[in-house]
Structure formats: C-alpha cells, structure tokens
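The form predicted on its own is given below as one chain in structure tokens.
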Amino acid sequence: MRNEIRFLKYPGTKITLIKDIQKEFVNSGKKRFIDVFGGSGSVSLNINAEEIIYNDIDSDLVSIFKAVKLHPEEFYSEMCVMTDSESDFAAYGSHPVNWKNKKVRDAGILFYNFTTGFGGKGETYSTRERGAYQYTVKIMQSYSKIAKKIKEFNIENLDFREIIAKYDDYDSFFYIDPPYPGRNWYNFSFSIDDMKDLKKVLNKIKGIYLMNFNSEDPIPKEIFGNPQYTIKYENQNAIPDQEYRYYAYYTNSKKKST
C-alpha cells in the first residue's frame, strides 16, 4: 500500500510518479534535489533527499509552505479551527481566525482557497464543499508529517531560469514538471517562448535534470525532440475509457529507466 504525503490540492500533482522519480534521483548519485516547480509539494513531500530545495513562482503557495516550516503549530490551529464542523469550514474564508501573525491568517485563507477551488480556479476545477471538507481533516491527520517534512525544505520564490542559475553545480538534481501551457490553471501560465528558453537552459546544465510531461501533448516533443523513455501509470482520474496514463520522460543521465 502505498503512503504518500498529500497536502494541497493544485493542477498537475505527480504523486504517481514518485517512485520513478525517486529511482532517477538515487540512480544520479547527486545530494540535492531541487523541484523547480513545486506547485502541491507533492514530490518534494515525498522524496528522500539530503537536501531539497522546493521552488515555485506562485508567491501564494511559497506562503504557505513557509507558514507550516516557520509557524508549523500556528498554522495547524488555524487549520483545527477551520476543520472544527462542516459549518465553520464552510465559513471560513470570511471569517478565518484572527491570528496576531497576519502571515500565518493569509496562508490559511490561501490553503482554504487552494482546497475549495483547487487554485483559486473555480471555474476550472469545481471541488464539492463537503469533499473539501473531508479532504481537509484528512490533511490535517497527517499534519505532523507534513510539517516535518517541509521543515527540511529551502524553500524558494523564483523563476526557473534563476532558480536553476542559482543551484547548477555537479550536485544537484532538478526535477521539472512545467506547467501545461496554454492553460488557465495557474497565477503565471507558461508560454510556448517559455519552453524555448527552458530548452536553452537545459542544454547548458550542470547538474542532472529529469523533465516529464503528458507523452499525449504534442508541444514538449515538438521543442525537445523524442523523450528517452516513457512510462505507463494507471489513470486515477477516473476518466471513461482512458485506463492508463502515457508520461514522457526527458534527462541528460547516461543511465535510462527501463
């Protein structure tokens, strides 16, 4: 059975792929581990590493993260509040708590929104409130484990030509899972031009690099040729018809996944 960490709800999560991600990153032999782009947390929470660097452009979800690493019991009250009844989740996006750290009140208004609307993006994707609801207290289960983990973390704020500029040497591993674009998923939406110059970064790196994306959109080979290998996961998006997921995966390791 499998346990991995689960915190915020966002577009793109891989919890699928983690063991895959983590063979590469073992197969590197490098100590850091940067997740370009965090998003959730979803691989950074669940990968072991010396060091782990989460990154993300979104200064929405870097709040977050750095209220649970720098505020953890805080943050946990604000969010026992926010769980305490069906009622009271309902409620709580105008009426959070009050705390006297301004910085710990807006992470939890931010993860509220993150969870009901999975990014603010209502209109994208709907969440049923009662399921948001579960899906909190669920969460906050695992809360000390969250909190553990991103006390680990470097947690960063940056664009990913300066994030990867700032971390590139021969120890360092980076994990890229840029967002789908074309999408209104995310606060900063990533243009056909941003691939480009990632392309242009990535033929100038370092350290080792491991880049997937969906093998069905036909945009990441058109920028960066064949993938070295693609994977097979089942679907857990309950989509009619559509039993597994297809991911292509891009790394300059001389070692492969087979």
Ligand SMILES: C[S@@+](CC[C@H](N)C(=O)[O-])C[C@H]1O[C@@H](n2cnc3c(N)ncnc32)[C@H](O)[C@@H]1O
Second form
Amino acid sequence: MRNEIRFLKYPGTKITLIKDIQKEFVNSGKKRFIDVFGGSGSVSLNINAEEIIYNDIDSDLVSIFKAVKLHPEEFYSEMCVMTDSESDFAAYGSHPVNWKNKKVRDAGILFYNFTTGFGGKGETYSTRERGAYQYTVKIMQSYSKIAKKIKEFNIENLDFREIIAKYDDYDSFFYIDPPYPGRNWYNFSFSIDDMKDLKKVLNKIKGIYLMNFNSEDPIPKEIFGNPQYTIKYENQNAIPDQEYRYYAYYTNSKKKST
Ligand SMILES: C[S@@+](CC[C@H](N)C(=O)[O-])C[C@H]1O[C@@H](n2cnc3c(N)ncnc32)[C@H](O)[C@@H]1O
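The form predicted together with the ligand is what I need now, so please give it after the form predicted on its own.
Let's see the whole complex now, leading with the same chain.
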C-alpha cells in the first residue's frame, strides 16, 4: 500500500484507484487535472499534476477545503481544540466555543460532522465516536502535507455542467466520479436525467475524461454502453465474502490502458 494522503472520511472515496487514475493522466499528456466530483478530495490530494482543480457541488465540503487553503494554521488549531481529549472530542459538536474566525470554526464543525457521521450530517455519531477521534488524531499527524497540497488547489463549487463548460479545453483532463443514482449517500444525489446530461456533455468534450463506476452497477452500462476496460482491486471495505471490487472505466483517450 502506498503512502496516500487521507483527509476526510467519506463514502465512495477512490483512494485505491489513484495509481490507475495517475497513469491515465500521465498518458493524456495534459497539464490541468479537474476533479469534477471531488468529494473527500482523496484523488486531488494524491494526484501529481501541474494544476489541480478540486470541485464539488456541496458547499459544506468545499468550505472545509477553503478553510485549510486560506487559514491552515487556524484550522489546525481548531483540530487541536477538537482533539484535546476524548471527552472534548465527544462534546465538540454540541458545545461550540467562541472562535475569532467563524468560517474556520464552521469548517471545523463540518469536518467533525463528516468524520463522525461518515459523510452524512452527524446523525450516526455515537457509535463511531471513538474511531473518529483516533482518525482525527492520525490526520493531524500528516496535516502539514495535507495543507501544503490543498494550498495549491484551485477550489470550485459548481455543478458538473458548469465546471466542465468553464475548463473545457485541450489542456484539460477531467476525472469523473459521480454519485450512483438512487444511492443517496451524499447531500447532493444524482438522477438518471443527470446521468443522461453527463453523457451529452462528455460526448462533446474537448479535453480528455476518465470516468469510473462500480462495474456491477447496471445504470452506467445502460447509459454509457460497455466500458473501455475494467480493473480489479482488493476490497478494503471489509465487506465479508467480497475479496475484490471491480471498477469499470470510461475514457475518450485514444491510448487505452489494459
Ligand atoms: C462518488 S462521490 C466522489 C468521491 C471522490 N472521488 C472521493 O474520492 O472522495 C460524488 C460526489 O459528487 C458530488 N456531486 C453530486 N452532484 C453533483 C453535481 N451535480 N455536480 C458536481 N458534484 C456533484 C457529491 O457531493 C459527492 O461528493
């Protein structure tokens, strides 16, 4: 396992796919990497590119990245307040303290809610409390690397149709990891009509795109046809009796990897 940078706990994170995403990006010869459905930022945080654009429609997620980019030390102090002790951690969400930079404080609360609620709004908090505390302490150990990388991001908060229109040119590589219709894990879910729109947008895109889906899911095949290729990964999600996961990749790149 490589030494990937981790930051937010989030469902559907693609940290295990980085090596293959990086390979396609390098093969494309492009300079600009656009993480259209950026989520936890696990891909943006680990990709090597001259220019990285992190985008997500969820302004809560985006505000966390902006707080780290614009106020890295204050955000770190906020994490220190959060993790001073396990009991402080447990009380952090419900007993906000006064803080001079309200935006950083709000971002701290959102970070906390994503970490304890696993990408939701904190509803499933109590059972994950201890794991979330340890996770946050671990994240703080690599915070300088996280903050250094986020400092270089261009951060956007747009719908996929807008971000693609804004950056579409021959220097751009779009990484496309949309939510799966009907699986409502996120604050913003995706409909079949969104998928159909995505197909229309990708059909006339000037840059290169790379899109992935869980290969067992039927909707992508119905809309986009057969993928260019499928890759097998060891399953790190601890789902019993599922040793491997298979991801289907779609790309308009001429050079196909195998
Ligand atoms: C599968 S997750 C992305 C996971 C990400 N690749 C990672 O490694 O964490 C999909 C993301 O798409 C975002 N999203 C949903 N609808 C969107 C839209 N119309 N435009 C842009 N982002 C959207 C969600 O907020 C969610 O964070």
